[in-house]
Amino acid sequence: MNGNNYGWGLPVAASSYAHDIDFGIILIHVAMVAIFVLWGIFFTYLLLKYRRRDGVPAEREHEHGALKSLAPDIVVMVFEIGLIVFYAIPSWSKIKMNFPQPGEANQVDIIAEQFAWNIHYPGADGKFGRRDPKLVHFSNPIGLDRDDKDAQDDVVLANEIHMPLGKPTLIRLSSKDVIHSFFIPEFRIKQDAMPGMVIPVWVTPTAVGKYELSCAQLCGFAHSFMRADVIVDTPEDFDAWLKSHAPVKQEAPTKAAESW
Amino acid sequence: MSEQTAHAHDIRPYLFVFGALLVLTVVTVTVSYLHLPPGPAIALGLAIATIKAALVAAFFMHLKGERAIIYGLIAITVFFLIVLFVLPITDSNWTSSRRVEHAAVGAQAEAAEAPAR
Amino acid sequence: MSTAVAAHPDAPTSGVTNAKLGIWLFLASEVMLFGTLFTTYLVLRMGAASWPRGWDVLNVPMGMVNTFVLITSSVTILLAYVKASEKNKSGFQLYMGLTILLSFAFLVIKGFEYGAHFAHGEFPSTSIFNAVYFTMTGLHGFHVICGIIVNSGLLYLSGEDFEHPLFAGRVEGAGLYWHFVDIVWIFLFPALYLL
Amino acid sequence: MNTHDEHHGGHHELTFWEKYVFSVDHKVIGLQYLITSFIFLLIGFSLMMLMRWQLAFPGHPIPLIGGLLSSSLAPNGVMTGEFYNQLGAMHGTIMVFLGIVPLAVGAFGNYIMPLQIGAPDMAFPRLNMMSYWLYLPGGLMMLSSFIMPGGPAQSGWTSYAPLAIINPGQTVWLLSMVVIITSSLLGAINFLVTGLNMRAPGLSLDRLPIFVWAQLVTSVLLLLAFPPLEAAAVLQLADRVMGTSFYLPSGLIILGQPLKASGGGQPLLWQHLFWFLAHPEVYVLVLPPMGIVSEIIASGTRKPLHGYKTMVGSMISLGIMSFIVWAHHMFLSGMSPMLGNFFLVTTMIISVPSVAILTCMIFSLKGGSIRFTVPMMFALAFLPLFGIGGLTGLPLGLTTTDIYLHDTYYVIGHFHYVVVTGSIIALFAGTYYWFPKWYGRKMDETLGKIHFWGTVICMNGIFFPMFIQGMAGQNRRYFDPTAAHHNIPTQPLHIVSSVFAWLLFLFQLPFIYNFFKSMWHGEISEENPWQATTLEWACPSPPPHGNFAKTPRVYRGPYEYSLPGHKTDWFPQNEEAKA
């Protein structure tokens, strides 16, 4: 299904600052073709003009050369400037410094380990439940009490994520065991999850569709399995389904009984 | 040091430097039965201590009248060193709100209101 | 050694035997070493939740003691190189002899400390600032005992080298190393301990 | 396997032990240093190649060594994660610390900087044998790891903690990182005593050749960059032997079961103290093969190099800026996105030496008269090659781009240009270019050019679909790269990259012959081959014991090709000036 979202580039851009990061690849990408062929072509001519020849020496230059040598370092330092001041740190900033408001967002815990992403919704009520690490067990991966009056309506999940188009989601990421990183190509988001810490991601999809998760920071033997589905549905059918998958009664098995 | 030339030593300065040593090591300890707040423990222990090891250095190595090339020596390693201070503790400091005290729990319940950095 | 004359000189050094900058160069890794276990001891106190303050957890007094141990021995070392430097055989091996008396009698003290931690079932493992304790008293330990081995070297070699030309830099080069050996005490006795 | 000679020895009286093994000789320890890290250049490269069938044909097993392999590595032949993973942190620790640092510093720097500074020998000669003799072990310690219970490390060469702590096989990584520390520590003290104490007459600071500024500011980096990592790694070693918890924070749950840790440690200390050192290591990776280039450019042009004080002194602030860097390799460590900003800034200002640098070396081939010898060409490859690495690393050192990029087979790719095109290209310019000092006679030109070409095409071959790759998305380390959707429609060019990286040992066939021809039956060379000016050519080749018969006296740069007036289009810096 989603075998038409990637290819020999850059993936769709389903995310609200795809196209901020797109923008930087793309211009430096340019900036460096331009760089490197004219320099390459610099390079061929002084290879060919000044290969040896009989009875033509070297010239020995006159030593002026050092602001000369300086110029390219003067376009680097001027371009370099430009992307830090007008790019880099604007649109840094906006993705890993400015969250959204928990209101106004749709929250998720995600909670990975090795080799599962462990999704837990909130549900309903907007309040996460208690999570208690003696409670934690292959069937109740991420310790979630579920006599919690807060826990009743919460969903978890294992290696499936559902986020509402046009809304932002923000994702509180932390690790069980080692370090994971989540990276959602499409969205162009990738953030470590490093345990003791819990670390805010957010983003905003813009298309509707499914997508990868996988874990991009080397974290043992089936690094390369650990993945998961991106599933991003129109507020209503986010809604619905958020609904569909709250539990009916305290003792039923959560979804997440078999995390890989 | 070129001591070649001079064989008779002066070590008078040497047991001078000695007793401010003690003095400074038994002021130290003093201090810290007063049980001072954490802050200024540091702040005057940190500053006794760099007092010591200026004394030790200055005189006990005999950096005071050292060449040129020692002092540049001394400054790239102290820079590097506060380098390796600095940036860390900084790194630390900062990123401390997203500490968890459990690991495998995550981020606390209650804790529901937006990150802070 | 020469000194170097800016413009051309015959052979142009650092001004300092090759001994004593290796010597220097040596030291500078060695402030990089335990700097970076300073770093690690600044970062994990003020990470922690809560970290003992020192006196409830170490002795005092015997760090304190250990502390006059090893500045004296530090003064020793230094009087063993002026009598070496003044070419007072004698003289030299009663300084030296002293200063590894002085160093074993800090790791005997020493000694008793970690038995007093073990006793009460303190291990590195039982607690970050545990952890932090044994590590970077052991690692300055490590550095004792290397001292004491370059210190005897010099005290038996003494016998038959003593009128060596190069002797009195080799032991003022023990004692660069030694002094160093006693400001990363005299930093880390207040920070362990006092703080 | 330590030096040549050693096969066709060991029964003999005591003297041939002093001579070729245990020798203070600083051209027999370089030429130990040489062999040995070849060796282990081969055997990094070896296991890239079993894990290059890997990500090739993934699940497939291996032809013929499949079968050979212990079946808890690789069951009827196909590979397991675990020894994937085995296989790529020991291809990355070998590389790096027992290959490239190893030949670029303990062989080229002991043999080239003595004679370059017109010294008879290093300032401490025991001092030196023992770094070689810690080396040795240290990385045969290293190598052993692969037959201990538990294998070797499987945490990648960065072993991030806590992976590194929990994972088997990582002690005897540490305890081998240690030893090879301890072995550079020596040898960076020696080499700076050397250069500061040992030079020739007449040979003050603005006449020295490149290659011992590189050499000199390496060696800085070398002293005060690796101790923090020698600390990190005695700690991490006390994590794994004695149960502390300095990298690991309270309450991780490992496979369902708590881990028992006192805790509150820090994962993310690790990563800052491991790169403080692994920043300034790339420098230590890429300024001595600068150096190199230098001399064969300065040589094949004949004329001087263009700016000389540019270039000292952006080596200079390489090696100051290196140390100021290293958190680019962490923007999505979860470190504080404030202080990823200043490392963006520092990063930028970094890459201005660079870029001088480069600038430099192309403007020195501008009228010259360019020799297209074997080693010339390698060094003129080494300028477009390492270009590619050097503008590469821009997108990965933005914040913003790199959010995308990093640890995708985009960063393997911008790496691999600078260290395997730039500093191994360049070190064997090196090794064609000194070949006639080490042994009195000339490599082959012919093979030299089969195995130019053949190089330099197969490493592009290998490392430019890797940037399409990375663009992709593809993630590295990963064992099977079609677990995931996102990698399907580039696995095709892992079959290029792998099929050229088979191609590539194929082409470093003629080398190997050549090395070993030409050392007993090479051409005989003359005693200036390249007639460059520096002093290494002043003596014997190969030298004497104590190189110099007398002291050579310096009168003038290290570059003083085709002065006007001149009898010779070279004026070496030893050689007195008619009046």
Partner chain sequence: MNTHDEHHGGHHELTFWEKYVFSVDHKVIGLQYLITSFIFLLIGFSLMMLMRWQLAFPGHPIPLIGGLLSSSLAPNGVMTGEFYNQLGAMHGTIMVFLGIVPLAVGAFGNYIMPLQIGAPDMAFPRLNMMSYWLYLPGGLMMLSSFIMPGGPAQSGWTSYAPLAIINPGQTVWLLSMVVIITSSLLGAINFLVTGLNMRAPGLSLDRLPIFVWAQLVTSVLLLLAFPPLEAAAVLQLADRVMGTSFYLPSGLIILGQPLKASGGGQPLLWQHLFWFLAHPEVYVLVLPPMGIVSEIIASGTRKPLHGYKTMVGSMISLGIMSFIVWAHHMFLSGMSPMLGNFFLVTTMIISVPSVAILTCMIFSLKGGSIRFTVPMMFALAFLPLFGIGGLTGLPLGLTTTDIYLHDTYYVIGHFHYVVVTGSIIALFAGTYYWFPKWYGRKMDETLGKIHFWGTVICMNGIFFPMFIQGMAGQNRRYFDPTAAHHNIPTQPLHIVSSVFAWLLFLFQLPFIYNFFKSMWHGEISEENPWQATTLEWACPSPPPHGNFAKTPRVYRGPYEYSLPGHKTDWFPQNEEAKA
The other form holds:
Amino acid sequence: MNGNNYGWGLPVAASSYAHDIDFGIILIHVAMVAIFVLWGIFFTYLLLKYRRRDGVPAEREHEHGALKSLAPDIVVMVFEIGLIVFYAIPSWSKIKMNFPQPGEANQVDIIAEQFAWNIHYPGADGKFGRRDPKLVHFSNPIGLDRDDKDAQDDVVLANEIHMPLGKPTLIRLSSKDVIHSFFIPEFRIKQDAMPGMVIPVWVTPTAVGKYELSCAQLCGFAHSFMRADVIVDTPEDFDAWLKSHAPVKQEAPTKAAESW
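Switch over from the form predicted in complex with its partner chain to the form predicted on its own, please.
One chain, no partners, no other molecules: that is all that follows.
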């Protein structure tokens, strides 16, 4: 994790929709501060105007209409409805409904478990190899069937995710055991990984660098150690990295070797 990513405010915005989320966070905080200050001024005015004074008896005034007394609440309600209609729904739709097409994105499966993140890339052919729970082993944490032709060039890593700059990365998120939470603050991503479910998540990184993926859901005694490095490379560096991690194909033995 880069220490320069954090300051007094929000972490640096390093994804295509991070600024949209930041706008909502800032807008809500500004509105809440404004409401707090205005109500504080109003209450102070009431305390001073209607304070107890000698020779002035307390009198109950007749109400002058419910609508007038509800005016502040109506203003707040209109603001909240406008926030939902003009900000929340469009932003939610952009992030959670409009997913990039698999053929136009870098695809990766992320399988969470106590207490690690298993990363599965489809390799140069763009096809994920078959996974079988029966094949899960300490040396094969996702149960990848290497006999499957689509799995021959697949790349499997632990706690290290690479993404190309400026290209959408489409993630299929799942869990092997309990609920985990996929959280990268700079990308403004937080999504629970649920056992028995495959949940799509996507992001387009906008800044080269190293970021931290942490589990934001208490998942067991070693929860605090469940982290991973997220490295955003230039497209050229990403292609070179992926090629360098491709499994080495075992060549068939020659006849001379068979006779020996």
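Under this definition, the rigid core comprises the largest set of C-alpha atoms superposing within 1.5 Å between the forms. Here the structure is a predicted model, which means the values were calculated and not measured. Positions refer to the first chain, counted from 1.
Comparing the forms between the two forms on their rigid core, the Cα displacement of His29 stays under 2 Å.
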